[in-house]
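For reference, the chain that follows is the form predicted on its own, supplied as structure tokens.
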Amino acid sequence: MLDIVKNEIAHSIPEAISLLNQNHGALVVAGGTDILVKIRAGKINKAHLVYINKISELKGISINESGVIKIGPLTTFRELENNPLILEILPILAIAAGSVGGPQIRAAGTIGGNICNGVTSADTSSSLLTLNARLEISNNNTTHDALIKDFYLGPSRVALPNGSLLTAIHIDKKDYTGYKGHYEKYSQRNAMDIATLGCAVQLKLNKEKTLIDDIRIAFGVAAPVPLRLSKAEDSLKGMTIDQALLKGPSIVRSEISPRDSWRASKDFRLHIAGEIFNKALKLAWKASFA
């Protein structure tokens, strides 16, 4: 038997946001795939549950008259890597969204609490990092913006208050337009598993598709927290991709610090970092001249 005490059902935001104010230390619950388990693990005693997968203003993809995409938190994976625009705009997040779990953690699980359970493997954070996402954080009678690279305060832990919820993703135009982006996740198994390594690369070519003019690099598992690599990036722009191939790999892993682990150990993962960041590289640079 699950241990919760108390499982109350949210129909709006302001109503969820209630209920997480009145209940301090409630959890927001929305497909279930992580917290549940969680829970059946005994990893979360008597669980006060806050149910919002009922509240349609946190569903839909959708874009805006300036370019703007707004990914609602309780799409599923399985919306992200089959909806039009995105395959369109951002494929990169329909690249990470199919490389979650097996297909039915994809019709059930949700960006919003891949985001929120702030755990360094969640596939689709490092291509949102390499889109400069900008979460929508909403909390009593107050929405703010936060950048996702300041969401992440250490290992489990966000920039998500007691009593706040996540009510959209944003990503503005100027961070997708000219950019073509590719995800590599590493794992032990092809699916339904978490990832061992995970790399998101977004790159875009000068006007003669022949250098690097910029690229956006973000790793998983390679460090206690989702992690962009701001340094590999300035060495390798106005590289060629021959240049940025065979250099790239040894500057990506001097600036990630992934650990020991059951899985793998720290000294594979440096390894298998600089192979899947030249896939990704790869690709994202294929996908330029399609």
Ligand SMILES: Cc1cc2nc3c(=O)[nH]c(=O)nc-3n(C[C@H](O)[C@H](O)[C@H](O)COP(=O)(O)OP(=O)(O)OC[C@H]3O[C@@H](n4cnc5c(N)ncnc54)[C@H](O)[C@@H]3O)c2cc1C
Given for the second form:
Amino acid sequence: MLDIVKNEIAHSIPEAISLLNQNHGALVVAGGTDILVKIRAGKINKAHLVYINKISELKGISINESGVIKIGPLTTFRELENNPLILEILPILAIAAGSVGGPQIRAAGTIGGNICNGVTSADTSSSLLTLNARLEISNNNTTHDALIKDFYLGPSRVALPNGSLLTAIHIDKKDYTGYKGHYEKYSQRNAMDIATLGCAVQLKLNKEKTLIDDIRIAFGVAAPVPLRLSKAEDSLKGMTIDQALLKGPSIVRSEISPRDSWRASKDFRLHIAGEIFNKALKLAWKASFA
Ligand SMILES: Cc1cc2nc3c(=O)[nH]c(=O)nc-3n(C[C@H](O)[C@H](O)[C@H](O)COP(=O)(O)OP(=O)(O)OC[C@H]3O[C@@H](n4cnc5c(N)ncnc54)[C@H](O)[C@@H]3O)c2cc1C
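Moving on from the form predicted on its own, please list the structure of the form predicted together with the named molecule.
Okay, now the whole complex, with that chain kicking things off.
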């Protein structure tokens, strides 16, 4: 038996927010692939759950006239993997979504749950960091945007005040135009395994396509929260691809601080970081010529 004291289904954003605010400690359920596992494991007791998966405003992927892409937090990994707009404009996100778990998890798990659970291994988070994603947070009568880089406060801790909901993920046109990217995940198994380490790279070449004009790099499991490597980015700008492949691994290793865990040692993760960075960089560079 799961230790659940109340299940409530919200049909609109205001109803969900009202239920969360009336019941201090009530928890949001999207796809349930994290939270129900935690309840089953006894990590959450006497759970009061507010299901949001019937709220149509939280679903779907669209683009507006200014080129801003809006992703509903209830978008599943499978939808991200197969959505034509994502495949054309943000393929890095389709790659990241395609690397998650197995088919059942990709059918049920949502991008909103992946962001809000606050874990460093969340596969879509590092790609969203390289896209400077803006997170729309709604509470009683207020809605504000937070940059994803400011959202992660610590392991499993995010800047989501009690009673609030992630209601959209926005990517601005300037954050994808001219960039080609790749997400590389290293895990012990090819399927049904969370990342030992994950690396997202977004690359913009100069007009002649000879030098790195801009590069954005983010890692998962390289620190307590998903991490953007701004110093490495500054160092690699202006390099040729050969210089970046040669110097990049030691540059990225100097900015991350992975830990020892039963999955892998710190030293192994540091080694792998350079390898997967180079792989992601090469594939982003190749995509720039496609
Ligand atoms: C077998 C298995 C394999 C997995 N493999 C991977 C993997 O390879 N990579 C990976 O990244 N993850 C993996 N996961 C973890 C999980 O599937 C993902 O993190 C998924 O994205 C969670 O989404 P969800 O909709 O199921 O979240 P839920 O479990 O519904 O919610 C997760 C958390 O986010 C909160 N939340 C959800 N939506 C919102 C919202 N809109 N507003 C506010 N708070 C919200 C919930 O309250 C909860 O705290 C795996 C899980 C399992 C069980």
